[in-house]
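Below, in structure tokens: the form predicted alone, a single chain.
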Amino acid sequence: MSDDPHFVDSTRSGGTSRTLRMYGRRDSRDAYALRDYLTRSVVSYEWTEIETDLACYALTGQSLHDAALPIVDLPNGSRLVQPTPAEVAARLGWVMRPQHREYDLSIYGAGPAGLSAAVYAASEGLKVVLLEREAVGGQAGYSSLIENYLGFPDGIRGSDLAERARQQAIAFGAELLLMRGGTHGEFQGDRMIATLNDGTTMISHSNICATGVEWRRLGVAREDELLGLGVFYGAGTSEAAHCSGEDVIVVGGGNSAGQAVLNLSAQARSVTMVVRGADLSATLSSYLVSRIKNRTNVRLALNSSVTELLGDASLESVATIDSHTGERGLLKARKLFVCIGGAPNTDWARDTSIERDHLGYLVTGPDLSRAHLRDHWPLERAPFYLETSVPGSFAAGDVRRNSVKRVASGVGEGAMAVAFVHRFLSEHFV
């Protein structure tokens, strides 16, 4: 986030480097969480592994056993010991309180749909606030290279695209609240009241839910235990540099998995792509299929799924099974990247009258059931295309039922949702 006053990117300053530095052990869940957050936030940092008592004494004056790692040295010279991503964000000046008591529009989720909505809403004069519980970019921020997005013939990293959109939204006057997310929603008359995860109350005349999806889990034993200790979710943008000379595994057959394979295979000795289906072309864009098949260090394990994660303190190997032959396999690997889609983040709506489908996706416009509208829709007009079963509450992007899971469609839906917000506000607040 290059416009932040507390951070100077040494690649742009032209002067003395004031890069953020991080120290920690290689197999550390906390260190991975920090690397992942900083990478997706487009923060330049230097990572130093501390694996000996000698190195640890030089850094902390303590042994590896006694030292509290990871450690983050901030550009301003201060040191954080075992910080969380939220604490680093706060010390960099990114965590702020709302500037207003009420807003014309609140947007939840700073992925492509939410960022697009913020840009269009702010540029058109609405008082808008954008809330994000983690890093800007959503799942797109994990992508090592988006090659089929309009206007970028050479491709662009997901985090870089998100950072450009963030800067654009801020320039137009949108307010961004990081490390904030809604835990409960309530609709009172013409006001939408959300309780945030820090206890703050957010009031707006309209809202757009663009919270996207959370990575789907494998559903095997020890998955949570090994998270960050060899098991990772997403395309591995922060971890590719640490895979040099290693054998790694990518699980999934969609575009995110394909991008992960290409990104990791440039560093790793070998990459095994574990896919449930019998053919990549059914779920993967053709340009990715051809590139993957041309990588000599990539092996395809089709009709396969992961059954077990093995290792003591960290991942050491992965057990698989072939669904056609029943043959079981054992793949040695210290890193496994899971890219098998996601589940919508809509728990906040469970106590509201917003309709969700059986998977938790928000139902909008013509997809709303007649029975639900009969019981909950209070207006004479029909819901707008991206409007939920609560007037003035909209959904855009991956969180919406029947949405197209692409960056471009998310951006389009974000812009379209703002057009409907204007129509709603003109009906009720002019």
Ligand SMILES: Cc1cc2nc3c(=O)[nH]c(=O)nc-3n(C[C@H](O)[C@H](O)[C@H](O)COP(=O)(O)OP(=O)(O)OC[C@H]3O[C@@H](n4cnc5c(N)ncnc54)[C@H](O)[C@@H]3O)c2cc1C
Contents of the next structure:
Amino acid sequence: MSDDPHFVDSTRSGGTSRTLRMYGRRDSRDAYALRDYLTRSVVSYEWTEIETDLACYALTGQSLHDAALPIVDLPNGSRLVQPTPAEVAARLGWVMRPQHREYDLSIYGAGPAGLSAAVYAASEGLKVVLLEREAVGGQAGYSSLIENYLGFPDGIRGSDLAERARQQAIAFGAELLLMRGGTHGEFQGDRMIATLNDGTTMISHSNICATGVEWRRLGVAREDELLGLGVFYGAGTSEAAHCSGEDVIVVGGGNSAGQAVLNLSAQARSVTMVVRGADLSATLSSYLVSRIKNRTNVRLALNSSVTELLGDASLESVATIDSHTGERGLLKARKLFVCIGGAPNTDWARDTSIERDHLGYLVTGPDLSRAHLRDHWPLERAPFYLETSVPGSFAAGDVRRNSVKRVASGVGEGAMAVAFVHRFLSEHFV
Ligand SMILES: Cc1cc2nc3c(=O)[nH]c(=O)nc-3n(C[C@H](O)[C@H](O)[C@H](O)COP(=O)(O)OP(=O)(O)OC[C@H]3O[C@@H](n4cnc5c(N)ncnc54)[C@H](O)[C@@H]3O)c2cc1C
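What would the structure be for the form predicted in complex with the named molecule, given that what you showed me was the form predicted alone?
Below, the chain from earlier opens the complete complex, with every other chain and molecule after it.
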């Protein structure tokens, strides 16, 4: 994989460091977005906090007040000032144009389900393109350690698992288009035309939607304003190293929150886990419950919700309420990680004949409603198990109604969806 432009790795450079270097202010939303993106993309980088005028003059020739930060120094010696993750990805050569005008299969979302579908489709000879609007790995990229995925008895970091799958898909010949998201779908017989976020279109004879879920928000005042300035969505894999000696808060009672607590508590002085329910075991796997209870620097705030985020330029403290006693609490913390599940990424299907349930999940196969099938389904045969109400358009992983929400089930559904794609294509193109 030495020509693979995805990797920027100091181990591959034959001596000269090819590590990316990043400089920025401590509480910087832009710097966090870059760290988060690079961590999930398995790129090695060095982060330096610029805290004094002296350091800032040495780096930029300007004072801390005037300088445009963050700065990214690329391995090839070029410097990017205040870049977005998309700009860094483009400068690293990851943002490509499609190689073909039409594909047998287009897959949207490069989480476990989409990556698995790409591996199986490409290995079985389909002309396949995988489109990802952000970073490869999806939610799994936020996991500090996946311990229940078959074949990894010591666990594996989610981003490492995804990086392996990415390499596997590319090796089989799948095309990966990063920073490309589907925004709308149109179905013309056996041609699916997706409009992408850059205004271009993607044409394929079948598609798999593996767009997963988006983090759910707390829904409290100042959440947007403090995003990246102490408030983070997800498990904070890139931030754990910066929590040393801090008191931090994790909101949520599910497995992703549990993993975040374990990961952060290894660095932080204390972690408070704010959970709406009365008992962790109702929502958390038992191996995580026992480990959390064994951590002496973890405090549980059960029956509790966050009501207010407080601070001037960045988060300073968090107000909570106990739903049983009505008691209000105030927790001092400069970092809060929100892990309260998510809502499906299916806006692209809004004006199509694809059936979604009341929460927006894509309905497939046996779950499709009779009324919807009567009005929209055009074929004699019944929809395949992972097929939506549009023939040839499939859904796999967390985005699907009644999905299991595990890495293994996403991977399994990705592989299964490809088997149905073959059956669909053979009905139309053989
Ligand atoms: C912190 C954390 C820890 C977890 N730990 C475990 C664990 O230990 N074991 C386990 O089994 N499960 C775990 N899970 C759950 C598991 O990660 C998910 O079930 C799994 O990632 C779902 O895979 P997916 O491919 O369906 O969707 P996702 O992983 O959500 O991936 C969807 C992808 O689609 C992309 N996308 C969205 N919209 C578009 C669009 N319009 N166009 C193109 N791309 C788009 C997104 O950017 C994303 O990359 C964890 C989840 C989290 C958040």
